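What follows is a single chain, given as structure tokens, in the form predicted on its own.
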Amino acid sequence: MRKTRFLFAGYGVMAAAILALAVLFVSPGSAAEYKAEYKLSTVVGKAFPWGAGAERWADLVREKTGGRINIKMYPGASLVGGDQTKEFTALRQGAIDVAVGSTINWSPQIKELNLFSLPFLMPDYKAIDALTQGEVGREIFKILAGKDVVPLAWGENGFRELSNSKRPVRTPGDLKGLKIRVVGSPLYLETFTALGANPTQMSWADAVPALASGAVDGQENPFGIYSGAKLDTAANQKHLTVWGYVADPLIFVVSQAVWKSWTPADQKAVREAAEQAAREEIAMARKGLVAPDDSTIKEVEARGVTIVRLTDADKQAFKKATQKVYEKWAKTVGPELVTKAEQSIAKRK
């Protein structure tokens, strides 16, 4: 009878180690590990395209995983506190989980981001996309791959166009003396300082507040930023310059914690998402701004607002006034991807 006893216990002892072990080596991405909520970061809401294009993945996840991972949009880079340049060290800290972000917030941790913030490098619409969709775009995703995030598909904030409350700006010399808010990025206030401005650096929280005080005259920022945000009537930038000096794409992405977290069949729905949602966020980015359509720029100039549209000669004296600052800072990005991207731009088709 003791024998027995011992037999049973020393099953039972085998039968726990086994069920510790099954513990241990549970497969990642098992639902059990799944997280109640995932938190998505934008700078803005769903009234620009970029929060649009966000809000619109995370309900792409949610039906192509069937529920299993739900995704919450927190705009306003709420999450770290307005400070949007804070965004992807806090992406990979874990304290947010995905995020679209824009190419110009991420650049003060990603140098070779500063790419698209070289002032006059893209000319048109096709030149963004010779970079994003080409090799420039898959070589720049392997840089993120590397800094704890994964890297899914390019979305787009837009061509950034100039407004001020002051008078129409044509000539570098229109801008002399104007107070500028720019984004968080030494190479903003280089170039508006090149130009004659006074550029000041204020998150996107604080600029409208500024502008509609006067603390600022003017401010860059896309098209669907300026109309969505109506700062033609909130914050009195009456004078709109159309000149497409820098763009913004976006990158949406995902803690590398967080995706090693998901099944192989989840990531790859949440990949097939991403690329869905970006391609219509581009669609709505650049709709209504895109020759033969310009109904968008035609609705804002409806309201009162005087846009200043820049010629190809108009811009050669804003590229000649940033040329240094454009030479200084395809050092810092790296010669060789400014290179591979100007002859990926001249290729263009």
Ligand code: X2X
Contents of the next structure:
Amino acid sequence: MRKTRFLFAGYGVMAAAILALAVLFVSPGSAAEYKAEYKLSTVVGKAFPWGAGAERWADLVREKTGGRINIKMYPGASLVGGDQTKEFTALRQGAIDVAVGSTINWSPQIKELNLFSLPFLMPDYKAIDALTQGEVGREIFKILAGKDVVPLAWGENGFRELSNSKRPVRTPGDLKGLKIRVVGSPLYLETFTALGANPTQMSWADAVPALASGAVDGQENPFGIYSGAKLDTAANQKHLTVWGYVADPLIFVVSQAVWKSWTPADQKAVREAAEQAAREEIAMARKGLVAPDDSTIKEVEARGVTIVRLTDADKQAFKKATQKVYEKWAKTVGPELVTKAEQSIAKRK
Ligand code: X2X
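One more: the block was the form predicted on its own; return the form predicted together with the ligand.
First the chain shown before, then all remaining chains and molecules of the complex.
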């Protein structure tokens, strides 16, 4: 009697063990199905806050998952042959697993992301935060979630400032005839055309040599990119106008197919790592740019770069000249989303 009971108990334990093993091997997201490497796409590498933040994310993920999830960064948009405007499509198609991407580069596929490129929408850093950390940010994350990616955190490329090799720019008239390299959204072509410049669209990979050779006179990018690429010495960009006409947030995402292959515990680790890396990345991107600490701007000035700081009154002329572009593109972005953004900014603390 006692022996039989013991036997049954023994079978029970065995059955439970077999079941547990079966669950381990069959359930989606079992460690057996993890890839040896997950490919993370960025446009710039670790000499820039953007790339450093992406790498930090990969390191934190490796640490938090005990090495189960091994993310490797591929900067230079190299997974799409340098064509950064194809990054989001490659992410959806599975050629990229993970990305820290710019709203500008993904805007050809997600029209709402043009919001951040509406000229003079965001007057300061609090305005960026009011969008990304509020209702507008949540709404955009919902849109992304419907397009085969899992958005995890907002990072920042930064306010895009204008540089050129020819002359200081303080009024729209100063831009007249300057050949300016712009990024992937047609909105930028229209903005610079409205300002009287001669814009030309090209990838970042092509931009630096084009500026260095003098084929192009100017460009617009955040301080982190300007300094990381040493545009003053490497690309003749001796004149810099701090006008903050648009700001470019970054988004930390994982492809949905990849996300689903991970256990809930690993998903949580990846999400927390993204949140932490993004917070640190934003701090890096803003370092020395936010009053009262403008040491980064002063360092650039000390290297012999002419810095023109536009006052609010100076900005009005640029704002006026680009008003029609704003209105036209607000329709593309979606009038409701734009109104919500304007209201969020008006209410910012
Ligand atoms: O191409 C650019 O200007 C850059 C590096 O800022 C982006 O990828 C949006």
